[in-house]
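The chain below stands alone and is given as structure tokens, in the form predicted alone.
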Amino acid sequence: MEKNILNNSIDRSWIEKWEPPFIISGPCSAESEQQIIETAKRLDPAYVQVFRAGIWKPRTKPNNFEGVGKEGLQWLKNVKRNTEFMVATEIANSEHVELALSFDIDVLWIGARSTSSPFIIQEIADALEGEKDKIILVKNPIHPDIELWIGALERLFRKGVRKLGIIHRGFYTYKASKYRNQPNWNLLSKFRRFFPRIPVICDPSHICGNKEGILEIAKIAYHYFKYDGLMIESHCNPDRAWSDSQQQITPEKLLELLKKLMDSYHPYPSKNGNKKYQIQNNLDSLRIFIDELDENLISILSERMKISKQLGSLKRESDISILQPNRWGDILNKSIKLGKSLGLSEEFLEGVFKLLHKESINIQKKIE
């Protein structure tokens, strides 16, 4: 499909009525009428747009909470009936879809694992066909996989869906990282330069995993790159909380922080200083791009020496030499070979591997 069709079809009426930033809030699982009731009456409707709650909660391992089915989609509905806001959930198959569309959600949003299979995406689309009042949002795949996600996207636009946003929750990472999932914000740079009309929503409670860093992401998306909204998961009793409880936050922490994210932006300034304003933010950017890699080149450098030290230690098992010319120079020169089809410096690439190298000496000597 053409890019600029998908782009220049998307109905983006739903989100432009409103004033950004777009709030979608609520627990991550709906666990009860009262957790669901008094969240909703203690969120800020001035603030929040859209109160959510998984019903279907399918996790990485059997025997943990899955969610409260079809009942918690009358919870959900008395929502909507007794407050101002609209309501989401979660769907995975034509069966959610098919009950969610009969309690009348307004939102409904396709999680990361659903996302990475076409199969269910192809599901979900047949059944949602020809649907044009809801709102139908995508988080991205798990892994770093962007045709994935625009596949998800075209599958829908397809089957006649025109109130289409994305989801940015962050990507699953084989590394320590300070994230639960590690935002990739390069990534949604070149997604929003194929797509500059999709709405994006950011869920910094995904990419987090932890209430502390909500801020911090929210800004950077918000801010930086000018994301439509932001879902943020709430709970009445977030300690309580039957699924992660360490990433949601109570609905007056919520509106604290939301204070803060509006209080702390600084929107373009006059048209003389637009420019001026545009170059800033582009540095800011490409300095966001760049702290994120240098994150992540740190954890891999830790991960490096941790397998020195256990050759280091198999090597005194063995009575080996920790010095092996051969092998150094075989990292070298395959090293440097690589590197130089990637643009690198043979200069550069061999002052790096030579440090790296007397590192990982170092901490092989140090084996008692």
Ligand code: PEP
Second form
Amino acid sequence: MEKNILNNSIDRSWIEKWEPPFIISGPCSAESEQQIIETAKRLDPAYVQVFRAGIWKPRTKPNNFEGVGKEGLQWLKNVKRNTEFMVATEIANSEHVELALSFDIDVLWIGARSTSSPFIIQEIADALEGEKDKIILVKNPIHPDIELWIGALERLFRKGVRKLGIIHRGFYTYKASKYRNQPNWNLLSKFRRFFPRIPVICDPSHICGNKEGILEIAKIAYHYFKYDGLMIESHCNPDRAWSDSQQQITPEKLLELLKKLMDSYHPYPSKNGNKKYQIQNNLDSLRIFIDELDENLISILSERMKISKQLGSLKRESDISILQPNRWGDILNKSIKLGKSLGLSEEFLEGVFKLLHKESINIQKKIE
Ligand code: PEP
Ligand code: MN
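Same protein, different form: I have the form predicted alone, so give me the form predicted together with phosphoenolpyruvate.
What follows is the entire complex, opening with the chain shown before.
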């Protein structure tokens, strides 16, 4: 399908009704009616447009709390009836869609694990056939395959869904990282070049996996990359939450955070801006990409040195000398070959690898 057709046909009216940022907040999971009511009551409708709660929770491993199920839909309906909020929940199969529609849930989101599965997406898209007025938000897939994400949007679009949006919740990484899910800002900006009109919501809670990083991610998304909105988990008693307790904040903390976000330095006041702002904006975006790559480099370096240490112990136990000239020659040659094919200079590669090798030898020498 022509990406242009999809992009041009996206109905942005649902989000453009509101002064940005469009805010979705509420607990990771609905736990009890009392928890839902209390959290909703403590959220400020002057700042928050949508109340969220997961009813069916896709858990990585069995034997965890998997959501209260259908019962929670009535709690969300009550929130909708008694507050100004629209309500949202995650759906992961056709039965969820039918139930959520029957309880008149306003916003349905597709979780990261579901976006990764074309069969699930097709089932959901079939169940949503002709639902022109429902707001459907698609989270990025767990792994950074943007074609899967685009495919999900196309499947929904083909069934007539038009009020689409995406949620950026970060990507799984096996590396040690300060994030629970790596933002990969560069990938997001590529994705948005395909669909410049699609409403984009950042989910700093699932990117950070902690409370402390949320504001920084929200600032990058909203101020620098001009996202349309944010989804931030809040809970009336985060420490007692049944899922994602480390990353949830109280409704009062959310309000504080949103005020800080709105008051914080806004580098580019006008949308189209003048040339100077535009250049500054581009510079800052590139610096954010560089910072994220540097964080990845550091994490990979640390992992490499840990393995060097293991090698060192093994060599010591087996009385093998630390410096193995043939092995070192191989590493250097193949790294230069690969690096050159990726556009790096020989001189640079040689410098980097000599430094790495030196550090690795130092580490191994220190082993008792
Ligand atoms: C959630 O929003 O609570 C959730 C399960 O998110 P994700 O699909 O991003 O893991
Ligand atoms: Mn969660």
